[in-house]
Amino acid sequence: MFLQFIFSFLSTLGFAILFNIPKKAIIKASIVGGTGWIAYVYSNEKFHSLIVASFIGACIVAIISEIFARKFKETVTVFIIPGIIPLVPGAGMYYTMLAVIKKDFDKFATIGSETMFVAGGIATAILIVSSITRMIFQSKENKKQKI
């Protein structure tokens, strides 16, 4: 498991440098991702599931993106981009390109319907989460116009 955190930490380090983050957000974006990618391979040997997997691990990157951005004063996009790095299905598309290359009909439903459900599944872990952040501040703010 440590060796599995260290490779995605550096992974994800990698795309932030790549795109941009501010420099005093790099190491804790790989921080986001290397936990993003330790809850994937944890839920991955649980439910036996990629779908799930991929849900849980964007779960834990969105909440840890949220609570980051809050603390250190950052958009959550800066933590939440390079954290789903490691979690997004590069490898489904390009089998799933294979497949269509070699004609293999069956093999691209196989491998493009799992790889569509794991790319949802990550998008809408992500919804779910800031969706929920949003309605919790929110009621914060109406509680404190209340008073």
Given for the second form:
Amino acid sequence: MFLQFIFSFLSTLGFAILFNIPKKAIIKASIVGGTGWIAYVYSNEKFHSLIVASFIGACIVAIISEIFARKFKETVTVFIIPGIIPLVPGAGMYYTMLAVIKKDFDKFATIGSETMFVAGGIATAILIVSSITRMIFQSKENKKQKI
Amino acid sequence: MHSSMKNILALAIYAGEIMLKNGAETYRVEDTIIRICHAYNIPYVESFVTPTGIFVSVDNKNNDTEAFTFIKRIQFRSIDLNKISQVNNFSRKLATSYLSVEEGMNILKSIDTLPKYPRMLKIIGAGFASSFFGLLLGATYNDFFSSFFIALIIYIAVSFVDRLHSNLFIQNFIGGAIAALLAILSVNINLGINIDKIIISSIMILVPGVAITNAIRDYISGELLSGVARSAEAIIVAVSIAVGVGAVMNTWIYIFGGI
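Please show me the structure of the same protein in the form predicted in complex with its partner chain, now that we have looked at it in the form predicted alone.
Shown next: the complete complex, the earlier chain at its head.
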């Protein structure tokens, strides 16, 4: 598990450099990526479903990113974009394409739909977390205005 | 008053242009433009941003002055999260402390010309990103080395093609084709072992993760138009990678009868 964290940490670090994120945020973004991956691996073992695992992993990434963004006064994107990368279903896309080349359309349908659901799961996770944080901050602001 | 309103608008547009050029979500760009205009006490601002252009109108609600409208077309987009974060901080700073328009313009200019990481570091970053991603998928150490070098070559090739102002399709097609070709070669010379893991990890640097995430974030904020535009971009990228990889693999199978 620790080795997995190191690998995903370094992978996210590479992407962080590619995306040119601010110097002081690189290590933090890599921590986000590593933690998200660990959550993904752990929930994959627990629930035996790639879709659920990606959803939980992306949720963790989004939550930590929102916290980091507020704590270190950076934009959320700086943490979310590199952090989400290890979860992106690149393997699923590849196997879908391979199935098309081999004209194996049954496999294409099963893997393709799973890949779509994984991408959807990641997306909904980010969507849910960021709308909830927005609602929380809005309600805090509303309270302030009442006082 | 007349010219100063024009200058403020130019400042806001410039800030928006920097953000959009470097891959910010459209709602964030609209937000920044409105925040900058409000910081200079312009009462009426309306901005409409799509991934390919910015439209802003300002008016000071006097009957004797005319409203201004600017349009800015954005042609080339890349990803530079550092600049987005810097412009964001700049617009926050404007809200709390006063800066003259000239000072603001100078700050934005210095942000726009901010250096990226050195090319060498980015190339190695690409290698790191791919090869460690491969290990996550359970690749062996042989695969690790081959995907490291393949990612380096892909990154160099794609950034070379990018400098020729080619379109998205060609860039990702070439990236995918190189990935497949080199992966097959590396397995044939007994350097790599799992061909699929090498290909998957080396195309990771091309995969449109950012485009998808941004598209979703645009959808959430009700920016349906740019959400659609960005998802279309993501689909084009994904398809062109697949076409690149698929074309090479099919040709190889056709010529040599197997991988």
